[in-house]
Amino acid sequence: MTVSRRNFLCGSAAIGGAILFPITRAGAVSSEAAATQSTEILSWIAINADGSITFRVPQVELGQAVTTTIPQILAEELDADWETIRVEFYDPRQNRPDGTPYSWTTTLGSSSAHYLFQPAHIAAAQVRDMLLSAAATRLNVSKDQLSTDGNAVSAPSGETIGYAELAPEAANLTHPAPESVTFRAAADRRFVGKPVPRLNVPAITTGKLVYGIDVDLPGMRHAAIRQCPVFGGSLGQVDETPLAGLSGNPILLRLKGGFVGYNSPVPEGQDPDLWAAPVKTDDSVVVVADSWWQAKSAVESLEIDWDTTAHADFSTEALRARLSKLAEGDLPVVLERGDTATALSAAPQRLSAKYVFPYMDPAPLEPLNCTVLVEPGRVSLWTGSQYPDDAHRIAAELTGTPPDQVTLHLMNCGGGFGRGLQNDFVHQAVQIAMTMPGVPVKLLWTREECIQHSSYAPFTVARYEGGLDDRGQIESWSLNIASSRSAEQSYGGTSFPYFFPNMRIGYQRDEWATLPFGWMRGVGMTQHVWMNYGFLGELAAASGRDQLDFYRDLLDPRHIPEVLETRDIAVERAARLRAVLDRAAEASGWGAPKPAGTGRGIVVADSAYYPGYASSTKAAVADVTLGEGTVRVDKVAITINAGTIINPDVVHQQLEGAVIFALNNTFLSEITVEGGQVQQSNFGDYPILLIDRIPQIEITILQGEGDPLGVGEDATPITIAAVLNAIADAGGPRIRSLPVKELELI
C-alpha cells in the first residue's frame, strides 16, 4: 500500500481530532465553517450572521503570509475578535466595476503591504464608523459616546449590539469620507506590529490548504501540454497513431502561439517601458484525457515535427558573445555626470572588469496550473496567478464572455517568484476548455515544460572601468549594460547610491535573444547590485581600504553634487543607508579579528527603482570559510529598516526565504540554451539548495516609521552581494560570474 503525504496528513488530522481549517469561496483559509447570511459593507469586509467577519484579500497568497497580514490591517481598525475572522481572496469580476477599491491586486515587487497598508487601514475604519453611526440610530444616543470591541458596539449604559446585527443597517449608510475617520494610536494596536500567528499554518501542515493543483471538480478532464522545445518554433505535422487504443479517451488538440499580453499597473508617472513585458506563448501540442497521468502519458508518445530553423542558432554562448562585443561599445547613455573618459585616462590607479549574470528560472514548487469551465454565457476559473486582474481579462476576451459573467477563483499557490505574473498557462487552459463546452478541464504543465519554457530573468552582462585618485577615493565610474531582452531595467547601474565625480552609464537591450523575459525575486536588483558591489569591492580593494569604511565615507552627502536635481531625497537616502549599515556592522562586531581562511562581506542597499520610491533600507553581513577548492557559508545576518512592521514573524521568515534563494542563485541556478532549446529540464539538473548547506541566518529588524515597505524579495540581492565579497576577501577568487564555478558550496 502507498500513501502519499497529503492523504497521510489528512488522515493524521482527522484521527488526531485536530481542528481543520475550511476554504472558503475564494480559496484562502478559514477558521470555521463559512456562514450561511453575509453582509459585504465595502469591499473588503463582510459581516457574517453567525458573528464572524469574513476578510478579503486582494492579493495571491504565494507563501508571504499575506492571509494574515492584510486581516492584522483591517482586525486593527474594525476592533475585531481575531478568533472570529474568515479570509476569502477577492473577486476579480468586481474589481473594476466597483471602481478598483483595493488600489493593488498585482502580487510582486514587494510591494503588498505597502499599496494596501493606507487603503486596508481607511476601509476598516470607515466600516467601523458606519457600524458606531448604526448603533447611534438605534440607541438614540451620540456617536462619540459609543466605544467598539470585539465585534460589538457599547454603549455607557453597558449595552452592547454586535455587528452582526448593526450590519445590514450600517451597509446602506453612505460610507465616511477617508480623512473623516479617526484610526488607532500606533502605541495601541493590538494585531498591527505583532507576531500574529499565520492563519493557514494549521491547514498546510495537515495538508488542507487547497493549492491551484488540488483543484478537483465533478467530470472534470485533464490536459498536459507539450510546447515547441525552440521558443519561436512552430508546429508541423503530429501523428496521432500513438493515441489509437490509449486509456482515458484521449483528444489531441493544436494551440497556435501568440502574444498573451502582460499590463502590469504602471505607477503614475512612470515609463510603461519599465513595467511592461509582452509575453509570447509557442505553438503547442495538448492532449485531453480522464486523468492528468493518462494526458501526460500520451502527449508524450507522439511524434511531432517542429519548424526551429529560424533560431536553431542561438545559444546561451553565442549571447554572452554578442553582449560581450556589445558592453565593449558604446550604448545609449543613460545617465552622465562629468567628464569619465577623461578622468579615466588621467587617473593614477585604473581598474576594468566583465560581470556576467545568466539566464535564471524563478523555478516555484508548484507546477502551473489552470482549471477552466467554459459555459453557455458564462466562463469560471481555478488558478493561483500573480496577476489576476489580466487573468480574468484574458478569459473574458478569449471567450467573448462578458466580465461579469467571468469568474475567477484565486487559489493558493505554491510559489511564485514572479513566474506566475505571465498568465501564459492561462491563456493555454482557456483556449483548452473553449473546445470542450460544459466540462471542467485542467491544465498542469510537467515540471520539465515549467523549466524549458518559462520567463527567465535575463543574461546580462556589464563592462566596468573605475579610476582612482591618489587618494585611494573614487574619482570616475564607467558602466556599460548589455542585457537580453527583457523590460527596461537600466536602473540597476542608476539607482546606485553612491556618487562620483565622473559618472556615465550606457544600457542597451539585444532582441536578438529568443528567450522570453520575467521578473525573479529580486527584480532588476538580483542582476545589478552584487555586479556594483563585486566592482566596489575590487576598488576598495585596491585602495587598500577597508570594505566597512569605504562604503561608510561615499554615503557621506558631501559626496552628493550640490546642483543634483533631487539632492535633498539623495541626502535623506544616504542617512538611511549609513545608519543600517553602522547597526548592521555593530550587531556583526565588524573589526574583529577573522580566523585563516575566513572572510566576511558586508553590503547595504534598498530597491529605489527612481528616486523618491519607497523601499526598505537592508544590510547584510556574510561569514564564509574556504576549503581546498570549496566554500562554506557559515551565516548571513540581515539587518533591515522597513517602515512599519505588520507581523514580525513574517518579516523574519521572507529574509530568511531571500537568503536561501540568494544563495541557490549564487551557486546553483544557471539556464543554458544549445540549439535554441533549453539544456535543464528537471531540479535534478536545475537543483534547488538541500537544507545541509544552509547557513546560520539571523535577523535584526530596526524600529521604524511610516508605511510598510518591502521585506519579500530584498534580501535577495545584498546576500548575493555580500557572500562574493566574503569569498575575495578571504582570499578565495574574485567572482564576476554566476553561478559561482570556482568553488564548491559545501
Contents of the next structure:
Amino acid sequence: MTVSRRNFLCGSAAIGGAILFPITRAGAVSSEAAATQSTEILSWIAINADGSITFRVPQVELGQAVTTTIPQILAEELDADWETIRVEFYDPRQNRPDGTPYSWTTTLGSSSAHYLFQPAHIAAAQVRDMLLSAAATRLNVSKDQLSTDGNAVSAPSGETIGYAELAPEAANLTHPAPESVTFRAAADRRFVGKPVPRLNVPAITTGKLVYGIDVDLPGMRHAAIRQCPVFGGSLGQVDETPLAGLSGNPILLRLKGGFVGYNSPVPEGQDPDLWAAPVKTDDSVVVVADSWWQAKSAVESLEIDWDTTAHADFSTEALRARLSKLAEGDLPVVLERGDTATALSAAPQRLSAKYVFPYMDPAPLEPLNCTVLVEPGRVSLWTGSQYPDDAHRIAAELTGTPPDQVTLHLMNCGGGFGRGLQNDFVHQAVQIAMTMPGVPVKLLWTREECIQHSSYAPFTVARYEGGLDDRGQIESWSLNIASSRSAEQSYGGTSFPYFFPNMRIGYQRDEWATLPFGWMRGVGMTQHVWMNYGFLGELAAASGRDQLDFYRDLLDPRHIPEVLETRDIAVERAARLRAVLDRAAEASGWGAPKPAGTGRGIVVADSAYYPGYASSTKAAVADVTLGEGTVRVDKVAITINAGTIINPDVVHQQLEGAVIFALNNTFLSEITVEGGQVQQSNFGDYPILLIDRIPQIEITILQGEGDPLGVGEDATPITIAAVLNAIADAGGPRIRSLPVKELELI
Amino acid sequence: MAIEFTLNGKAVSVDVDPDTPLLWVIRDHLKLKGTKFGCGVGMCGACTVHVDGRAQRSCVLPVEMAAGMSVTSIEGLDPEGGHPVQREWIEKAVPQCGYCQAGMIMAVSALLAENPQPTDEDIDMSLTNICRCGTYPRIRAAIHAAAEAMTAEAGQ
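Please supply the corresponding structure for the form predicted in complex with the partner chain (the preceding block corresponds to the form predicted alone).
Below, the chain from earlier opens the complete complex, with every other chain and molecule after it.
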C-alpha cells in the first residue's frame, strides 16, 4: 500500500493545561491520486481508497501491545469499523525536521499509553470531525445532524457517504481545535477499556509476524561481530589469512569504537546527564558473508589481539568494595530534612545495613540486529529499536545523507526491557553497510555478544542507617547510594514515599567501572524499592510491628512536614498509596493465620520519579514457603490503579510478565566481571526462569480515571520487595544482596 | 554436496556445509522465518522444530543429521493456525513479544502428541523453552485447554 506523504506543517494546542499536542496539517491531494491512493488526514490516520483505515503506531512493538492499544484509542474516536483497520509503524521522518506530530516515539518508562493516549484520542476525534464537516458541506446539512458508523457518515435522510469518499475533501479542511471536537463519552466506549484481542497474535502463532531478524532482501549479505571483550579496550592485530579458505565469500572489517548518542531523548537546552546516558561502541571485528552462519563461523575462527591493559584490573568484586567504601563516606547530599547525624547518635535504637544490587542484563530474546542498505543519496534501515528517531539520526549523520532521504522501517521486536534504547548495534550496522554501497547487509549479534556487550542496570550499593525512638517510631533515616556509571537515578532514594523527621540521602555515581549503563525494566525503582523496603522491614521488625500497620501509619499525612513545598502533592500521594495498600491487604486476606515456614510480604509503591509525576499506584503481596535451604514463591498478587485502562487483558499480561521479570532479578540475574570482561555468556550462566518455578499470579485492577498510567514496569520493583520481605517474615534470612544466594528457588 | 530432507511435507535439497545448523538452513536458505534464533546453544528453544515428529532444537542440529528426515516448522504445523495448540494460544492470549512462541508451540504440540493429558508436573519436566516476557501462566493454561480440545476431538 502506498501512502502519500506530504509536507507537514506543525501547530500545537494545549490540552487541559498539561499536554502539548503538536498536530500536522495536511496539504492538498490531487483528485487523480485520491482515486487509488490513501488519504492521510493526520499522520496518525490514513483512509484508504478501498474503505479500510490505516493507523500508524508511533512506537515499536516489543510485546507491550501498542499495535493493538493505540488502534483501540484511534478507532474509538474515529468510530472506525475494527474489521477494516490496518496497522503500520510510523515513519521517523514525520518527526523531523518540522516537529513531533506524535509527541513521543521512544519506548521508555512504561509511557506508551500514558503519552500517546491524549494525542491519539484528539487526532482521531479531529479526523472524525473533518469527515463530518466534509459530509455536511456535501449534503448541505449541519454537522450536528450527522452520525458516524461503519466507516461512513449518515444523514437523517438515510443517505450515507463512506469515509473513503469524503477523505480527500476532509484532508483539505482546516484542523478543528481540539476544544471544539466531540469525544465519545466514557460510558459509551466500544474499544477503550475492553479486552480487545491483540491484533498480532494470529500472526505470531503461525510464525508470520515479521521481526527485525526476519528481514530478507535480494542480494543481502550477513554480518557477524566480535567486540573487544573488555569495555574500553582497543583492537590490535587481526590475522585475515584463515578467511581465505572459508565458504561464503567472507570479508573482514574493523570498526572503531566511539560515541553513538544518548539512550533517551534529551529535551533541548537540558543537561543530557539528567535525562540519559551516553551510548558508546567498542572496537570490533566484523565478518560479512553470504549467510550469517558463514559470517559467524568465520569471525569466530579469527585470532584477534585486543589491547585490554587499561581496564584489565576491573572486576565486580573490586567494584563492590569500592562502592561499599564510598557509601560509608560522605556523599553529595540530594535530600536533607532535620538533623540526621545528631538524631542518629541520640537514638535509643539504631540499625545499619548495606544493600547490594548487581549488574543485570535486560536480555530480550531476539538478539540485536539491524539491516541497512546504503545507496547514492539515500539510506534504508530496518530495525526494532526502542529509540527509532535516534536510529534515524545515526544513519543520516554517519552517511551524511539528508534526513528526508533516510528511511527507517521500524520492525516488530522480540522483547526490549530497555536494551533496545541503546542504538549501538544500529551505529555498527550503518558503518558496515557504508563499506558496501548498493548491498543490503544485516548485522546480527550472537547471544554471547548480547550478554557480554549489553547496557547494564547499574551495580548499586546502598548503606542505610536508621534510628527508632522509645515508641518504635522512626526518627531518622540515612541513605547513601553509590552506583556504577548510570543515568541520574537518585530518585530511587528520594522518591520513597515515607517521611521521617530526620532524613538524609546521599548519591554518587562512580565512573571507574567501564561497563556501560542501560535502562532496564523498572529503571532506578528496580534497584532501590526492594532495598528501601528491606531496611524499612528491618526497622519494622525491630519495633515489633506488623508490616502493614507500620506502612499504613507512615502514610498518615501527619508525617508530611508542614514546610514541604510540594506538601499537597505528597498528601494526595500518600492517600493514593494507602488506598491501594488497603485494597491489596483486603484482597489477600492480610492478617489471616499462616502455617509455620510460610511468610508474607506486602509493599506499595508508585513510579513518581519527582513530586507530581503521573504514575500508577500498585501494591504486591507475596506468599512464600521456606524449606531446607529452599524457598518457593507460592503466589504474588498485584493490585493496581493505573487510571483509564485501554485494554484490561493487556494490563494483566504486562503485570504477569513484570512479576516474572522480578523473580528473575531476585533469584537468577547477575552479571559479574573479572579482568575487565563479563563472565557470563549465554543462558547457561545467565539463566532465565522456565515454567517450572512460576508462582500463582493474581491481578486486581482498580477502577481508575484520567489518563492511562504506566503498567509495563511497575510490578517489577514491588514484587522483588514483597518476596524478600516475605522470606524474612517466614523466618528466613534478611536478603541484602541480589540475586538471592542464601536460598535456592524451587 | 546437496542434503535432502522433507520440510513441511515438501522435498527440499540444499547445498550447504553439512555442519550448518538446521535453523539457518530453514531461515536463510529455505526462507522460512517463523523458526527463531535465540541463543545458538540449544538452551532457549526459540528454534524448536519437529524432526520425524520429535521436538528438536534446530540451532544445534547440523543439517546433515536431518538428511532423509521429515522436518516440520511452525509454518507447517497448520498453515491456517488451526492446530489446537495454536487455537488455544489465541484463545488464552498467550503471546507478548511473541518471539519465543513458535518454538513454544512446536515444543508443546510435540509434547501433546506424546502425552495427550500432561499433568502440571509433566509440563514442568518437559517444557524447557525460555519466555523472557513471562507468559508461562498462560502457556500452562493453554496447554491444558489444548489437551482437552485434542482429547475431545480424538473421541469424536
